Each structure stands twice: as C-alpha cells, then as structure tokens.
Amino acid sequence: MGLVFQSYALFPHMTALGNVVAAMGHRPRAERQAAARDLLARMGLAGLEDRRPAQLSGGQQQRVAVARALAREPRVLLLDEPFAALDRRTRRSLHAELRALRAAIRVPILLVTHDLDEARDLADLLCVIDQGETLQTAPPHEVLAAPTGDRIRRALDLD
C-alpha cells in the first residue's frame, strides 16, 4: 500500500530524489535513481530532484509524496486528506493531475476527505462514514441526489 499523508511526511534532510529513492528498497540499487527520476518527471517535477522539501512549494511537496508512495509499486494508494493544506488553485491543479494519474497507473485509490466538492469531483464511489459507521456507499451523484436518511443529510450538510 502506498500512503500519502496530509502533512506530506517527507524526510526534510533528503532531496526530492532522495525521498523517492528511499522508498525503493525492493528494487535493485542500480535501478533506483533512474526509476525515481522517472516518477518525479511523471509528477511534473523534472529539474527539482535536488531540492529539499523546504525549497519546494506545498503542491510540489505533495507531488514528491505521491511519487514516493508510487515508488513502492503499491496495489492500492491511500491518500489521507492530501489536498487539505493547499490553496484552492493548487488543489484544483492537483485534482486534474490525480485524475490523469488514476488513468495512467490503474491502481485503486482510496481518498479520505472532508471536502464534499472534492469527493464529488474525484470519486467513482463515495462512502460516507459518520462516527465510524458507514451510512451510504454509492456513486457521488446518487448519494447527493438521494441520501438514504436524515443522518446522512446532516453528515453531508444537505439540509
């Protein structure tokens, strides 16, 4: 499983390239640098490989975190509030990149978010959870058009 956290969880003493290479222990050492550079390029970070996290914008740090998660060649990718700390413009840009990434990597992505607009825009399937209980699971348009009860309407602030 590849994990991307809200806070990015990058190693501050390592470069972007080093952060991605650090996740490639399963690959032969001779392949790691080239594979990490390729992942960073796919995330739009070519030319920034030698920068440390503090030298990158929030959106760039998030892209490094995604590249690092993908470096493990996961069978599923878990994104935990990955866009919460970003400004609206960067968030929209990364939403588009995530949609393109989904098509390219063909790995299931589990996105945890409290942002209903984000869930509607990015999800194929929306699972609404309130206080640890699953209230409804369906495509986003179905959940929003036909919530299954008052509790889900309140959870989604649809009243």
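Residue numbers count along the first chain shown, from 1. C-alpha atoms forming the largest set that superposes within 1.5 Å between two forms make up the rigid core. All figures in this text were calculated on a predicted structure; none of them were measured in a lab. First, how it differs from the form predicted together with its partner chain.
In the core-superposed comparison between the two forms, residue 12 has its Cα shifted by less than 2 Å. After superposing the rigid core, the Cα of residue 25 is displaced by less than 2 Å between the two forms.
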The other form holds:
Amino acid sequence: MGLVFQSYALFPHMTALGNVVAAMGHRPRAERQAAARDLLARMGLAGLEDRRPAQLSGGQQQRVAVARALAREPRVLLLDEPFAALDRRTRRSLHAELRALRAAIRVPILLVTHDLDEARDLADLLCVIDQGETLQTAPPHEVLAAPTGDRIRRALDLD
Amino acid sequence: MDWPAFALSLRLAAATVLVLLPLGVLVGRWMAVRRFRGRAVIEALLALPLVLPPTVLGYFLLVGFGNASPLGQAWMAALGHSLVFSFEGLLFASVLVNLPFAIQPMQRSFEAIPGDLREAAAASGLSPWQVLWRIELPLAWPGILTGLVLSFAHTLGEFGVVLMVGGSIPGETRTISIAIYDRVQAFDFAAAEIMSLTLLAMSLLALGLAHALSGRVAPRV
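Please could you give me the other form, the form predicted together with its partner chain, since above is the form predicted on its own?
The next block holds the full complex; its first chain is the one shown before.
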C-alpha cells in the first residue's frame, strides 16, 4: 500500500529525487536513481529533480509525494484527505492533476475525503462509511440518485 | 598560565562530549517521541543539575561513588585505584552535571520533527535505524551540536563538582577553573587573569556558536 499523507510529509532535507530514492530500498542500488527519475518524469516533474520540497509548489509537492508512494510499487495508493487543507482554486487544479494521474498509472487509488462534491467529481466508485460501517458502495451517481437508506441520506446530508 | 590544567580541562571536556553524544541523542530522542507515565519525574531528574548547588551534587557523588560505596569498591577491585579523585571519577561527575545541557537542546530538535515525517519514512520502507540515521539526525543536527557545544563550554568552567569529587591533583584532576582559584589564593593575579580571559573567550565563542546554530532549526515542509 502506497501512502500519501495529508501534509505530504516530504523529507525537507532531501531533493525531490532523494525523496523518491529513499523509498526504493527494496530495489538494487544501481537501479534506484534511474527508476526514480523515470517516476518523477511520469509525474510531470522532469527538471525539478534537484529541488527541495520548500522550493516546489503545493501541487508539485503532492506529485513528489505520490511518486514516493509509487516507488514502493504498491498495489493500492491511499490518499488521505490530500485536498483538505487547500483553498478552492488550488483544490480544483489538483483535482485535474489527480484525474491525469489516474489515467497515467494503473494502480487503483483509494481517496479518503469528507467532501461529497470532491468524491462525486473524482470517484469511479463511491464507498460511504459512517461510524466505521460501510453503508453503500456504488458509482457516485447511483449513490446520489438512489441512496439505499435513511442513514446514507443523513450521512451525506442529501435531504 | 597552567598549561597542564588547561590541557586537562580540554581533555575532560572532549571526553564528556564524546560520552554525551550517543547518550544525549538516545535519551533526547526517547524523551521527544515517547509518552509514558513518570515522564515528568524523569524530565525533572534530568534537569536537576541546572538548579542543584554544585557542592550538593558533589557531595552526593562523593558518597555515591566514594571508596566506601558499592560502586567505588567495585571500581577499586576492578582497576586498582579509587574512582573519586581520579580522571575517570571527574568524567563521571562531568557527564552527570552536563546531562541537561546536552539533552535539552537535542530533545527540542527531535520534538521539532513533525510526527508524520517518521510515519512517512516507515511507510517508505525505512527501518527504525534508517529513519534515525537518514531522516531524524540530518534534521536534528543543529540541536545536537548545540548540546555538545554547551556541554563542552560548561565542562571547561565547572568548579564546585570538580573540586568536590576531584580535589586538585595536578595533571589528574586540577582543571583550569580550579587552577584559577589556586592562583588567586596565592595572590598570583597575573596568572589568574590570563586563564580567566582564556575561559571568557572560549565561553563567548561557544555561546556564539550555539546561538548561530539555534537559528538553523529543522526546515518544515
């Protein structure tokens, strides 16, 4: 499982490349640099490998964090409320980036969010969890059109 | 200028710093990360040398590892000389006295590292040892160095404890601050002044260094 933290949690003393290489301990040393460069390039960060996190924009930092999570070759990528602390405009542009990312990688992405609009915008499949209990799992439009119970209506504030 | 005393002080300070480096990093990190019962008590104990009169500390150390104590007797049996009034005894006392000077800045700098950075490092497959070595130490080094510089300077100037457990044996336990006292007692103010100025300069240098370092706290993401 690849983990992307809400604050990205990039290692501030390492370059973007260093952050990704650090997560490649499972690969032979000789391969790490090239593989990390390749990953960063796929994230659209070619040319920024030697920047430190503080010298990158929020969106770029997030992409480095995703690249670092992908470096473990995970079977699932978990994004823990990646947009929670952002203003509306940044959020919108990051949504676009995430859609592009989803198209670029094959790893399924699990996005945790409290924002129904965000979930509706981004998800193929929406899983509504309330107090630790899964209430419904379906494509977003189905959940919104035909919620399976009062509890979902209340959890999603649909009334 | 009492060169043997000056050299002894430098040797003592260097040895103290050498012992406190691993000890301070270990304890400082532990105190920064762990939350446990009795933490406040340990924190208070570690800070005690800051407020305790050096003579009181020296007294307890004399009793604690004097020749009549179990520790003192074990030392005597193993090495054939007493622990008090020896360089080793002095080093032991010096390490204890300097614990707060070394640990507190180190602990602060480990506390300044955001917790999710440790989690992210673990999630990136780094072993706890690698997390310490590759993530935490590079971020905490200004605090670690500050602790060492403060301990070094403080050891050079320590008087009360050194006199209590070391006496004033030339070449063995007579440090520069005790030599200054001896010179003043003998009305040799010229010698006392040179040595005092030397210590003053070194203390200023150490504080300046510590201050410059504290401006370089770990950068945040």
